[in-house]
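Heads up, the chain below is alone and in the form predicted alone; it's given as structure tokens.
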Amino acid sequence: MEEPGTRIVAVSNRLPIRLVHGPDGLEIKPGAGGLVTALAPVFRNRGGVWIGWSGGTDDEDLAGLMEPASREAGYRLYPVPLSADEVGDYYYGFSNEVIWPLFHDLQTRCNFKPRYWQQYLNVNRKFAEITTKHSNETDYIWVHDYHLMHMAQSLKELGTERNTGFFLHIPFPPVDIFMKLPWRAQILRALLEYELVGFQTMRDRKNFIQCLRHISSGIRISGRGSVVTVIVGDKRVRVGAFPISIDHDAFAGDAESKEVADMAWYLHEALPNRQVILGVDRLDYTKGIPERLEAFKNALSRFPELQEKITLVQVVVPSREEVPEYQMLRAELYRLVGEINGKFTRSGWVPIHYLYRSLNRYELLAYYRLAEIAIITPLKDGMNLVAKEYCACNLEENGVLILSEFAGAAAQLHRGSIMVNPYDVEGMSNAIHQAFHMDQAERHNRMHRLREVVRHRNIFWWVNNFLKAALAKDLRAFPAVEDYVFEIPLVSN
């Protein structure tokens, strides 16, 4: 560590926890999602800090819950209290009715309300205030995702001097789509207040630079490779591509456990004499689930030999269920599953097993172990860690990955996957047919190649690359201390 007190301070919309109302009152449970999956093993017991919204209301007393949650997590947790209006306009409004659809090339779903933008600025400032309170000048402030693009500028407006980096976990759109954003110039200028801006792929980085050039003719680029320097007047900002990953060894090790093996065998016994094709997605219109179901129906119609020999297990994790658009998607999925099962079901065989619920870690890994084929076909995705998790858990190296060319993971995994256009129903149908008939030698060669990529380009590789670009240091500068002692000044709400 370069000097006493140096820490990584992660700032994200949500803390890596969730609040649950149990029989004895408010309880804290571990969080979920790609960011938590990726960063939690890296942060544990390194003396770091994680700042974010708890998921509760600003009048809830969380002080007594944060200390045990911090001890359990292995790093300090500080909540940012948000009111119902702030959550409505900043989170559901600007973040998820403007940035989320726009950055996923679905601008017709955007709702450009001016009040959303004003609340976005207000909440970013609130995050900056909490970060100022719980960090010092030697800390590295690592801000995550589209909810907080304005936070570095907010820190500077508060007079807070910090070394800041930003990583965007979702795609960055091409210039013709980004320029539809009414606050396009403000967002780009705010991102240039970070010392380092990271994206998932080189395509995202290129889109960002093209957008900068579109609004300013004075942009210059220095350097080559995955990280370059953007020069705007006397401002110099490093911009790079850092594809996020998973803790490969942890997933592979847990997948090898007796608990997971037994569960996978139990699932296999319930689905005998057939290949299982697995889809795992959060409920969201960017994931391409209706298109995937249509492709599966098309495959059963065009290739009758698949009937009674293949089963699609589609897991959909509930998300944003109070949003009408997501309610409509949920209803559409139930309709499609019912239609397909009604048409093709035979005695002893149901084509689609549909699970609308969250899976615990061991259930998820058991399904990864069970499936001969994984089908991951988002219309657009920043990375998609499910693809990497499936590969890490495919211990026998006999699985086939069908992957959308519009997932960020495609940049790393295209050589071993069957690549598809998720808008091409017949193309995906053909991929299902190809995967079903693929011989064992080809399966092994493809999956071995995929697993080597995920093993070598793991989450620690990702963090090291980002920190080297940011600080010319890697994780060895933040050593894990298993008996780390917390002395937590609690945040009053």
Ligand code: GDG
Contents of the next structure:
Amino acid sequence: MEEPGTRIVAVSNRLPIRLVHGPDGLEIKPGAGGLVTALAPVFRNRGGVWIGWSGGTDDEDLAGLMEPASREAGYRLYPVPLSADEVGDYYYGFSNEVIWPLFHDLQTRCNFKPRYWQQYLNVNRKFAEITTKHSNETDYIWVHDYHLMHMAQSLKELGTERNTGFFLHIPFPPVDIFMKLPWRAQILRALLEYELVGFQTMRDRKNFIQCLRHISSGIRISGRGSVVTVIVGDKRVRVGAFPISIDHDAFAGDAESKEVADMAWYLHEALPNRQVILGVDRLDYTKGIPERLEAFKNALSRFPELQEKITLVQVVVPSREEVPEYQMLRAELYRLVGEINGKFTRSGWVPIHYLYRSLNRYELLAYYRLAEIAIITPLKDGMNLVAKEYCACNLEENGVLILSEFAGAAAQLHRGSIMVNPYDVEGMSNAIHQAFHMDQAERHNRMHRLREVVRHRNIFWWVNNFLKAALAKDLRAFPAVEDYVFEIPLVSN
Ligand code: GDG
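In place of the form predicted alone, output the structure of the form predicted together with the named molecule.
And the full complex, kicking off with our chain again.
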């Protein structure tokens, strides 16, 4: 029998909330991401806690709003107040100018400023202090992502004893790249302070272990399978690969709704007699958007039969807009879209429909449903949930997924998709051509295969596997409440 009382305390840079300006001023609404959905049953039955930054620099003012928001969400929310300086050096600086580019193999974009590291330590300690205050020794502390790699060590420095696990949502780089980090040894040592460290793929896990071998001798690995134990001196840390996923049934169910079906029909009617090829990305230089536009241009030139028969709908969701590099990328995308549309547009056909904004869920799902082809070609990506969402929403099983081999999702989806190297413009252009001409039978076979993977390896499977490795418990230890139907097969490691 499992012992009672294990409560999950999730800690991430951002709280899963939305700040909304309502008639009575600022309101906090609970977030609706896949992770929250997956943790909901655990939270509902054992009481959950989520600790993170609200996204503003005025969290003190928000503290009063957290109580009703927690009641509405069904789990407790505790904000970590951050000053503008802390946000500047810990979030924009260390997290996004050092770790983000380095871990995506783009070390020339890194800005290794020593003061960023100091602020990273300081803010991780702040998160650890707030976690200490709002948790107890029987809680499980589940820390998320690259902003908080030092947290377990900070907890120990405070004398706080907790069972801790960490999941890295972004890739872990190969040793030659990781070694460029001035604080490489500190980061590796800090990660070894967690009891469990989870990565998206086996490749990330392998990279991590190789980096450990590089900085310390006498490392031993025990066990086999997706979770192994790394033994360094007297330390034993479990290290695993846990590919994150989506709430497949929620996506498929919503895609089937009348609102989405009507919108998909209406949007495609405006693009008659042509295939829609869809790209959906946050504005980010890791997503390979300029390279993709070049590939589309190349395909229109080399395969003129595609002209007037294919339209690229590229959705770019604004992100980190205060950062000059992101502003430059935005300008480059406008220039490229303008150049390609200027060159190829004919009466009644504009080759690229460029949407620089966030879509609401219905619009997004409508685009997933209507697109004959999805093109997801990040230069490097932890997982890429858009790829999985596209498959879940492709109810007719007639879509083609063109996928970068450097997306974490490729490890699970390589069989049904057309795999491409996002640096190879002609290769991607060939893939567009191949997808355009693919017959219905092949489309169906491939998409069916992809959808089966996404359906079985869904977000519940992911939470389940992580908790099993962390606590030797699975979601069945958090029994379903009446309004929650747990019907996902529990897959063993
Ligand atoms: C990090 C890692 C890893 C996109 N456009 C709209 C919209 N979205 C939603 C998608 C999807 C999410 O944003 C993007 O998720 P990704 O996985 O593609 O990318 P990151 O934001 O970079 O996330 C990544 C992930 O963490 C999870 O571990 O896969 O590798 O970088 O869910 O649906 N949502 C709405 N409108 C849009 O226009 N509503």
